[in-house]
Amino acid sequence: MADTPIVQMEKVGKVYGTKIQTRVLTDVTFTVQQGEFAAIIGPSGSGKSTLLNLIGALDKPTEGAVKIGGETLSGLDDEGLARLRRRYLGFIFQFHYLLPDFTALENVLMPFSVAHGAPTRQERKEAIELLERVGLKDRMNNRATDISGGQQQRVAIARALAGRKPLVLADEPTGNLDTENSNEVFALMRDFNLKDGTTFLIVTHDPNLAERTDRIISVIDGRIAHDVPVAHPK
């Protein structure tokens, strides 16, 4: 259904360990609509990255339900979870995790290669267009080690969006960059949000970046402490 939230967290809790248990999340409930551009903030150890891993189907909750596009993740087997990730989810991390011996273009094509082997002509065309949109038209045939840190993170953004993913989870995407490159990376994510309707959930320690999103979800001691819209000057 078109009005189904892309993310639904319903009383989600997460505990690690068996004999010695560590509770990381408690009673987390919120929804994210398609097209939102939101930040998740909080001190180190508050549960932000765990929350992102649960939404990304990289981990399972101890209690409650996580739904992506209306599908409850706990009802899916490993193959079903992999299929859901391919359909819905792109990931951007603090460190780009590009394959160093591959070109920028080959790195962006990697999600297609993993999914079904050799990319199609249309997928290659899409990857080239993504690299053009992130300003790397003249660098797409450079190896990942032969471009700057800011350019590497732009490749990572293009890779996350390959396959027209409706939801991108970004864990400290500017944490390893200087101010200029941080602003450029943020601007690119916002551009894809505004022009393509891509939903972004961005974990960040940078209050200035968080204030430039449309919604701030604050996590403290594994609970949602605040969930507020950001008022932008007109």
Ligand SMILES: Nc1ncnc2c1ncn2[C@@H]1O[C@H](COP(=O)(O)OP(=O)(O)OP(=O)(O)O)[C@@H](O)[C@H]1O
Contents of the next structure:
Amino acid sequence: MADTPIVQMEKVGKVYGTKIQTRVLTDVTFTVQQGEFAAIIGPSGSGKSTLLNLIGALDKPTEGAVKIGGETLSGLDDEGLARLRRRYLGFIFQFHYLLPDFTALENVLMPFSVAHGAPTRQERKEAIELLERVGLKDRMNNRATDISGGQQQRVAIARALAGRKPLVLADEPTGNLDTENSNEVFALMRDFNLKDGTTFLIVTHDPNLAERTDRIISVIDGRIAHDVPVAHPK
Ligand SMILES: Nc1ncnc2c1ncn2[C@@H]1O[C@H](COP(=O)(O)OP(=O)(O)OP(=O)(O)O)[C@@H](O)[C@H]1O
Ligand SMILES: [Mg+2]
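Output block for the form predicted in complex with the ligand, input the form predicted on its own:
Zooming out: every chain and molecule, the one shown earlier first.
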């Protein structure tokens, strides 16, 4: 269904540990529609990364349900989860985790290589187009270590988008960048959001970036403290 939310969190809780238990998330409920561009903010340790990891099917909730594209994650086995991640999810982290011995292009092709071995011609074409969109086509054969930090993060964006992922989860994607590179990375994410309808959930400590999204979800002590639309001047 076209209007099935891409993310549904229903009374989600997370407790780490068995002997010594730490409650990290409590009663988290919200939905995200396809095409949203939202920020997740909150103090250090409030549970933002845990929340993103649950949405990304990288971790399992203790209570409640996480649904991606209408599918309840707890109903899927490991293979089903891997398939769902391949179909829906791109990840961007503070540290880009590019493979240093591979070129920019090979890094963008990595999701395809991991999924099924050698990338197809069409996948190569898509990867080159993505690198062009992030302004790095002329660097596609450079090793990932031979480009600047800001360029590396742009390669990471292209990699997250490879395979036309409808949902990108970004955990402090600009946390390691100076203002100029932060703005550039942010603008690229917004460009993919506006032109391709890609949904973005962006964890950030930067209030200026959060204010430039369309929705701010704030997490305090593991609970959703505020969830508000951002008004943009026309
Ligand atoms: N695997 C784990 N085992 C036990 N506790 C954990 C684990 N991962 C996170 N925590 C704890 O859960 C709480 C929330 O951590 P989380 O990383 O989600 O916070 P955060 O909001 O992303 O913080 P930051 O802004 O510093 O990245 C913290 O108290 C953290 O110590
Ligand atoms: Mg974090």
